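In the form predicted on its own, a lone chain appears below as C-alpha cells.
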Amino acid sequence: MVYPKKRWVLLILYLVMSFQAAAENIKMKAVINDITKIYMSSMTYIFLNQALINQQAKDKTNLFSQKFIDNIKLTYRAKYNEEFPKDNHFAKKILLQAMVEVMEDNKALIYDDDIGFKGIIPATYAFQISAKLATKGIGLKIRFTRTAESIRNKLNSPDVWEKSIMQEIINAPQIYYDENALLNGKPAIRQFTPLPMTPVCLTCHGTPADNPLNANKNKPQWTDIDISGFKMENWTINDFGGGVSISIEKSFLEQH
C-alpha cells in the first residue's frame, strides 16, 4: 500500500524526471538544428564560390583554415538572419573541424591550374563531409540524400528510416524530428530537413534550357550533360529536392 505522503514523493519525483527529460530533449533538438544549419550554410558557400574554386592562379585562401570557417559564419548570418551558433557542444566543433579537413584534402586539386572544373560542388562536398565524419567514430552522421530512385551517388542512398520519412513528407515537405530513433543500433536523435528545389539546383538537375553550358548556343547544339558530367534529370522547381539527414547517438549528445 502506498501512503499519501509517499504518493506525493513519487509524484514529485515523476514530475522532476519528466521536466529533466523534456529539458534535455529541447537541448538536444537545439544542437541538431544548429548542426543542420551550419552544414547547409557550408554547402551554400561552396556553391557561391564555384568561380573561385575553378579559376586559375587566384588567391584561394578564403577556402581554407579559419578563413573558410569565417566565411561560412558570414554565409550563415546572411542565410538565416541570425547569429552563428555558439561553440558550446563537441558535435559542432567536430563538424567545423571536418569542414576544414575536407577542404585541406582538396587543396592540391583546387590549386591545380591544369584542371578547369574541380568537381567540388555542394553534393560532392557534402558527401566528403559525411565520409570524414564516419572516420571519427563519434556517433554523428550527416547525409545529403534523396529518394532512392533518383539519387546520383549511390553512396548517398537513403537508409530505411530516411526512405520512410521522405515517403511521409514528400507531398508536404517539413522538418521531421525523431527523438526515439536508432543509429548503429543505439538510441539516437534523428532529423530530416527537406531542401526546396531552387534555380541553382536546376543548373545541374533541370532541363537543357537550365544548363549554363548551353548559354549563347543554338538549341540544336544544346547538351543534356551538366557541368559535373552527369545526365540532367529534367526536374522542375516543383519537384522534391531531397534533404539533409542528421543523426546523433544520444550518448554522444549527453556526454558533451
Second form
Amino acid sequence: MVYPKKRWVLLILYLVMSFQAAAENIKMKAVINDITKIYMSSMTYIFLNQALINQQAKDKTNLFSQKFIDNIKLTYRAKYNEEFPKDNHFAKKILLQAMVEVMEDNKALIYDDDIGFKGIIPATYAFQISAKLATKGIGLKIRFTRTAESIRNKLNSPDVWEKSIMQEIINAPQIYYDENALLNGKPAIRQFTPLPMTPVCLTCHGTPADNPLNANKNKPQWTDIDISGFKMENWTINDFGGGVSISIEKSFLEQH
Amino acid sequence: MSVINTMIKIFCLLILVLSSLVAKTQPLNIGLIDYPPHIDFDDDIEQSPLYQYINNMLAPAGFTVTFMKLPRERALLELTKGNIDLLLPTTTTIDNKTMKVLPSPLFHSVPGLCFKKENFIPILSATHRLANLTIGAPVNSPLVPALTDSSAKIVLIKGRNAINRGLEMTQRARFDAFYHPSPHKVYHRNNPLYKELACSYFHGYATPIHIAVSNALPISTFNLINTAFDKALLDKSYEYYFASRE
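Output the form predicted in complex with the partner chain next; the form predicted on its own has already been displayed.
Now the complete complex, all chains and molecules, led by this one.
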C-alpha cells in the first residue's frame, strides 16, 4: 500500500523528471535545427557564388577561412530572417570548421584559372562536408540525399531509416524527428528535413529547357547532359526535392 | 645560528633541485617526410604548417624537439632502428608493414585523378565519364571501387618511382588520367606541375594519415605525446589549423 504522502512525492518526482526530459529534448531539437539551417545556408552561399568560384583571376578570399564563415552567417540571416545561432554546442563548431576545411581542400582548384567549371556546386560541396565529418568520428552525420533510385552519387544513397521516412513524407513533406533512432549501433537522434524543388535544382535535374548550357541555342542543338556531366532527370518544380538528414549520437549531444 | 644557516642552505638546495626538475625537458627526435603542402622540403621547413603544429604541441608538453628531413626509405630505417622517435606524416601501413602510430590521425588523404587540364573531369562520382579512358595507377596503391567499377582501362605502373612516371606519362598524353593516392601532394600552387595538370578527388574514400612511433619509445613517453596530441586536436584539429592559417 502506498501512503498518500508518498504518492505525492512520487508524483512530483515523476513530473520533475518528465519536465527535465522534455527540456532536454527541446534542447537537442534546437541543436539539430541549427545544424540543418547552417548546413543549408552554406549550400545556398555556394550556389550564389558560382560565378566567383568559376571565374578567373578574382580575389576569392571570401571563400576561405573566417571570411567564408562570416559569409555563411550573412547568408543565414538573409535566408531565415533571424540571427545566426549561438556557438553553444561542439557540433556547430565542428560543422563550421569542416566547412572551412572543405573549402581549403578545394583551394588549388578554385584558384586554377585554366579550369572553367570547377564542379564545386551545392550537392558536391554538401557531400564533401558529409565525407569530412565522417572522418572525424564524432558521432555526427549529415547528408543531403534523395530516393535511392534517383541518386547520382551512390555513396550518398539513403539508408533504411531515410528510405522509410522519405516514403512516408514524399507526398506530404514535413520535418521528421526521431529521438529513438540508432547511429553506428548507438542511441541517436535523427531528423529529416525535406527540401522543396527549386528552379536552381532544375538547372541540373530538370528538362533540357532548364539547362543553362542550352541558353541561346536552337532546340535541335540542346543537350540533356548538365554542366556537371550527368544526364538530366526531367524533374519538375512539383517533384520531391530530397532532404537534409542529420543524425547525432545522444552521447555526443550530451557530452558537449 | 649555524642551525638556521644549515636550514637556509638546505632550503636553497631544495629550490635548486626542484627548479631543475621543473625545467628539465625531454629530447625527442622527429623524422619528417616530404609531403607538400603540409611538409614541403622545397620551402623553409620551419614554415611548413605541420612542422609548426607539431612544434607548438610538443614544446609546452616539455619536449625539446629535433626535426630531421629524411627521404622515405631512410626515415623508415631510422624509425626501425630507434634513431628517431616519431615519423610523420605516414599511413598506418607502409610497404605491407603495419606501423605503430598515435591512435588519432593527423589528417586524411583523399585519392583522385590527375588530368592534363584540357581533359579535366571535376566530379568523379560521374563515373560514366571515365568510360574508355586509359588511366594509369601505381601498382601498390589500392584503387577505389568508383574507379574499378567504372569502364576505364586501368594500366598498373610498377617500380619505385611509379607515381612520378605516371604523372609524366599523363603530361605526355600517354594516359588520359593518373590515379594518385594523394593528389594534394602534387596539385597545389607551389608545384610547377600545377601549370599543366589538375586533379579531382574521389570524395568519400579518405585514408587517415598518422604520426608513426618507434617501437623503442618508452610507453611513458608515448603516453605523454599521445595526451599532448589529443589535447591539441581537441583545441584545434590540424586540418582546421591548416585551413584557417593566414
